[in-house]
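Just the one chain here, the form predicted on its own, laid out as structure tokens.
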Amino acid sequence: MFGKFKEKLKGWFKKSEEKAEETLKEEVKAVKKIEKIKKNIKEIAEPELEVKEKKEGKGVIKKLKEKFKFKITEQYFEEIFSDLELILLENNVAFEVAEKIKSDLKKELIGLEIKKEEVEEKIKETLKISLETLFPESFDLVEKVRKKQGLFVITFFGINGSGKTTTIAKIASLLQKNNLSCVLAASDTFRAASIEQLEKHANNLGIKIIKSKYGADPASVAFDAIKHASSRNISCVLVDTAGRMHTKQDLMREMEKISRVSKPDLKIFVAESITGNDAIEQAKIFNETVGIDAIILTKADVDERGGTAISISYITGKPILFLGTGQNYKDLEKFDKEKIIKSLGL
């Protein structure tokens, strides 16, 4: 993740330290102009305050020299801000997480003086702080089923081919590592062979998965793994559901259906993190639909730009829990913020 975004950044970066260079060196050159002026002045009128002055120190291009400082102008920040705007929109990054980088970046930087040298490390602290109050805070999902008393529900929510219905059998080998019992209901009824396909992952877990035929009602069948499960005093129910935006009006009544029959603890949103803006734009049309809790991003291992990670939790206001890295079930990686940022090289 972030393979192509770092290395854009980095070339922003040093742009943005040899802009600091040039700006300085004209505020050097126009001093000295204005020096070699007030000179010419002193020449005729007041030579010998041209002499106390060089004598106490007080000369402008000696300051200046001393210092080796220049004021981060408006018209600089722009300038700069345009190209790190681009790199941004290009890494996935969604405009309305740029404006609000912008904002931070303007606040901090703007009137600012500061040393040529330092130019790079403090754009990138701004950058890093304005980064960090992106991502929502987030919860140790395993802690939070365990603390329930009682029978824990989470239904899955998704586009068709995101991962979900893998991630969900990675979050059930979790559960069963941490002795967490679950049971697995194949509420996608809809696509072919997606209830096979969670089966399958309940056979090679050695977990029940409750089901029924295509086109029976999905509500019906989380309800039956939630009466299920509470018989047998399981701690977990996960529910896959259908994922199909062609149809974005029908699917989004089943979701209500389902989360109202089932109830759910926790809803998550399975996205691909290689989609980009597509991936956000889905999240907030579950977000506004069904209200989900939390967001788990497949692909993340061939995710180079990374901008869906840094968007969507803004975007939505709800935290990331996992990275998926893989296809075995031990490739969920626990979403880490400082991880995140530290690997864009701040």
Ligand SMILES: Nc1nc2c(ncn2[C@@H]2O[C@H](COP(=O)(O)OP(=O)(O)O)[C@@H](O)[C@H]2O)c(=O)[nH]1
Second form
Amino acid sequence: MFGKFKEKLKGWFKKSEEKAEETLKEEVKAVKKIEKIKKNIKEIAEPELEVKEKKEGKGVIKKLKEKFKFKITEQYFEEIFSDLELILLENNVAFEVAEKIKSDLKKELIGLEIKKEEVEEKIKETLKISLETLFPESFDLVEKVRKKQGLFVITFFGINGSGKTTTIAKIASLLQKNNLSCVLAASDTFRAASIEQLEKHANNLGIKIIKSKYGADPASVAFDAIKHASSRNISCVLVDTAGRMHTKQDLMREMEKISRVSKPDLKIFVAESITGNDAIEQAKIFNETVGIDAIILTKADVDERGGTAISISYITGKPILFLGTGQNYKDLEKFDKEKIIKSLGL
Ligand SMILES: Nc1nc2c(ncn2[C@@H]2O[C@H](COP(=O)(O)OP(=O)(O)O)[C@@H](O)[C@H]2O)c(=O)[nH]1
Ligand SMILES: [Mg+2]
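Now show me the form predicted together with the named molecule; what you just gave was the form predicted on its own.
Up next: the whole complex, starting with the chain shown before.
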């Protein structure tokens, strides 16, 4: 993740420092000019001091240069930030988030006087603090399931192909490893082969699947799975859902009904990390309709940009629980904001 993004940022930090050096040189040049004028005046007024002044003159400029601090002006900030903004947007950071980062940096940096060698570090530090505020408090899924007295129900929402079914299998495997039993509900009764796909995972993992036929009411499949699990002391039910109906309203109505009937303890929105703003827009819609609790971002392994991971929580206010990092059951990484920030070279 972040391959491209990190490279671009690196280049940008270098440019920020070069620009600071350039500005500083201009200022030193101006000071030198003044010193020269002063010296000329002294030469005319006090020619006897000429030799002494020549010697000290160099020292004065040298001292000035050492002492000289670079001031981050609004102009410098705007010039530099317009490049950073472009890098953020190109790497799938949402516009709103890029604006927030800009305002955080602006508040902290403008008017600051620092040595030019400190410019890169200071901007990095400020950017890091700004990024840290983009992620809401998260929680441990396994612990949450374990702590619940009785059955824990999780519904998975998201559009077709976002990785719901694969992610459900990964979560089932994770729960299994933690000695928590589960049942899968094949509530995607819409998409061709979706039931068989989930069934294959269930067989691989040795987990019970509750299914019906294509076209059946998805909410009733979820209900049956919950009934089955409750009577057998199972820890968790994972409900798979469909991602595309004839219209968006149809899909949302169906998701609402599944929610109403299965009363999930947790509603997880699954989105592809690579889709950027599309994933964020979908998250907003699902959040408004069914009220999501958390997010899993899939295909992080093929995402060179990474901006979705930086933006989606800030926009929805919901934490990312995991990143999907491949097609195997083990390819599910617990989301760690510090790791994300480090991956960006900060
Ligand atoms: N590289 C990669 N592929 C994934 C990941 N998660 C899912 N996929 C693939 O994405 C495709 C769609 O996944 P699927 O679970 O069927 O999505 P659904 O339609 O939302 O149920 C499948 O080919 C999966 O193998 C992931 O984290 N990384
Ligand atoms: Mg599916």
